Structure formats: structure tokens, C-alpha cells
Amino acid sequence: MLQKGDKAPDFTLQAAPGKPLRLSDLHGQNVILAFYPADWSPVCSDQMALYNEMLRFFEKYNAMLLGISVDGVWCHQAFAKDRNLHFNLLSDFEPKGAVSRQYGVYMDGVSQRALFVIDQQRMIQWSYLSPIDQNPGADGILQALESITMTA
């Protein structure tokens, strides 16, 4: 798993059918990557709903949240619509788990529950691997974003 001080690998994933999103295109923003095992699982649903409620706090730190799992774009669309999510869910579907593997968080056919906070220079400032059955919450993300702000 990539750690603080590592350069965040660039990637392009589908945010919706025909809508690719490339990490390096997010100039001037901090980025939160929230890898998670699967849409619709109870813990993932709670975690993504929490982050949806936290968006205004993330935005205070000029941070964009991106959820990533190996689910397909159509599954992400249905999940986001059902949960009224207002951030991009990226499909690490084809080749399956390629970006999850780049970040060292792919195991047993799914993305592990892992968080990365990346600064505007694309350096990882914080990472955390959570047990798969536990919602890691948002405290670590907010502390990392606060740290970036204090050192900028």
C-alpha cells in the first residue's frame, strides 16, 4: 500500500459511461481517494453516505472526493442515484482492479477499504487501510486535509 510521501500514480477511470476522469486533470485541488469493496454492501453504503454528508467540509479544504471500486459504471450509477450521492464513483472494472493494484489495495478480487489524501502536487499526504468490515469514518481525512492547509 502506498504511503505518505509516495507520488500518487496517475490513472484514468470511468466516472460514468463515456465520461473518463483522469487524476492529473484535477489541477489545483487536493484529492481524497476512497477505495471500497463493493456498491450496495452495508458498510460501503454507510461509508459513502457519510462522505456524502461530509462533502461541504472536504470542499473547505479544496478537496475532491472520488470513490473507487471494481464495480462497473452502471452499478455505480444505480448506487449513486439510490443513495443520492453527489461525488464521482470511479469504476476500476477493466482491467479489473488495475488502479487498486497500483495503490497496493487490491486483494481477493476487490478493492480493500483504503483511504488516500493527495495534495495538489500529487503527493500522498496520508493513507489508511481499514478492516473490511469497519467504516473508517472521516476524522483521519479531515486531519490530513488540515495538515496540508497548515503546511501550505
Given for the second form:
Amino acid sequence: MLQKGDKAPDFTLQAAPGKPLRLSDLHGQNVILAFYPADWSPVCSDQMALYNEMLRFFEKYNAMLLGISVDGVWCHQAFAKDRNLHFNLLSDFEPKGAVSRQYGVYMDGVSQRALFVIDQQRMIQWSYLSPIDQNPGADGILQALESITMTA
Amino acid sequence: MLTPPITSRDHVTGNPQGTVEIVEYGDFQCPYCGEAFGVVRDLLRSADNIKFVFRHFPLAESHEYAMDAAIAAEAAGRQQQFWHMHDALYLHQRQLNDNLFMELARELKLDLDQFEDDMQDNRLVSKVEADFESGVRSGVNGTPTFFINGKRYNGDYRNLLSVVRH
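Next block: the form predicted in complex with the partner chain, after the form predicted alone:
What follows is the whole complex; the chain from before opens it.
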């Protein structure tokens, strides 16, 4: 798993059918990557619902949240619509788990429950691997964003 | 750890001098919080050493009435009826709708004009949001989450009574 101080590998993934999103296109923004095992599963749903409430806090730190799992774009779309999510869910679908592998968080056919906070120079400033059945919350993300803002 | 610790801005019930401090982060529309409400009520009836605090953690994107319900409790709090409104909201959780807040305010014999004004007061929104932010910083990842003497309780809330007794 990539750690603080590692360069964040660039990637392009589908954010919606026909809508690719490239990490290096997100100029001038901090980025939070939230890898998670599966749409619809109980823990993931709680975790994404929590982050959905937190977008305005992330914005304060000029940070964009991206969810990533190996689910397909149509699955993401249905999940996001059902849960009223207002951030992008990226599909690490083909080749399966390629980006999750680059970040060192792919195991047993799914992305692990892992968080990365990436600064504007595309350096990883914080990463965390959560036990797969535990919702990691957001306190670690906020602390990481705070320390980026303080040193910037 | 609970951040910030209990302050004078918090709503306290039970025994204000109690040696066991329990803080709940809750959402009035969350069904698990509704269940936990009964557990907490029993807990406060059977133990006299508990100082109990409620902080708001509305998941407003998931629960349509969660934010308004939190503000209704705060608005009632301006008339010293926070806990009565808190209880009434949980007891009527399944009937939550836009008209319920005024109905409950009427039942609690609140000054309705003031209640209506306070429901629109952005300072109450800010207070609820401050609770939410403190919850995130304290490590709340869903509702309800309890803190016992400042430390997050990770067990099943149905066992709170036995935890507090030991």
C-alpha cells in the first residue's frame, strides 16, 4: 500500500457512462481517494453516506472526494442515485482493479477499504487501511487536510 | 476521543453531577437511534450516576427530516424544552413530516410564534452543524455513536446498561 511521501500514480477511470476522469486533470485541488469493496454493502453504504454529508467540509479544504470500487459504471450510477450521493464514484472495472493494484489496495477480487489524501503536487500526504468490516469515519481525512493546509 | 469535551453549550440530562458521562451523537430520523432512545431512557431511569448529553448528527442527505428535526429540538431548547422535544421526536419518529414539528410544539405548549421564528434561525443551523463537525472529529462514523467518559463506545448500544454498571 502506498504511503505518505509516495507519488500518487496518475489514472483515468470512468466516473459515469462515457465520462472519464483523470487524476492529473484535477488542477489546484487536494484529492481524497476512498477505495471500498462494493456498492450496496452495508458498511460501504454507511461510509459513503457519511462522506456525502461531509462534502462541504472537504470543500473548505479545497478537496475533492472520489470513491473507487471495482463495480461497473451502471452499478455506480444506480447506487449513487438511490443514496443521493453528490460525488463521483469511479469504476476500477477494466482491467479489473488495475488502479487499486497501483495503490496497493487490491485483494480477493475487490478494492480494500483504504483512504488516501493527495495534495496539489500529487504527493500522498496520508493513507489508511481500514479493517474491511469497519467504517473508518472521516476524522483522519480531516486531520490530514488540516496539516496540508497548515504547511501550504 | 470526544472533541470537544462536554461544554456549557451542550444539552445535559440525567444527573448533571453524575460520575459517568455519556454523550450520544444521534439523528432523529435514524431508526437505530429510535431504538437506542428506549435503551437510554431505561438507562437513565435505572441509574442515578449518569450525566447524559445529546449532540446532533443528522444525515440530511439520507434522511429528509433529520435536519429540521434537529433544529426543532434546538428551537424548543430556546424555551427550555429541548429534552421534551427530543423525546417527542423519537416517540413520533415514524410520523415525521413537515407538520409534525408545529404539532409537537403545540403539545409542549411552546410559544408558537417564537418557535416558528427560531425554526428559521440560521444560528440554530450553525449549532447543529457544529455538533456534526465535532462528531466527525471525534470519530463518529454513523448513528447512534456513544462516548462514555470521553471514549468512543464500540459495542452494541443495547448493552450500555451492563457496561455502565460494571
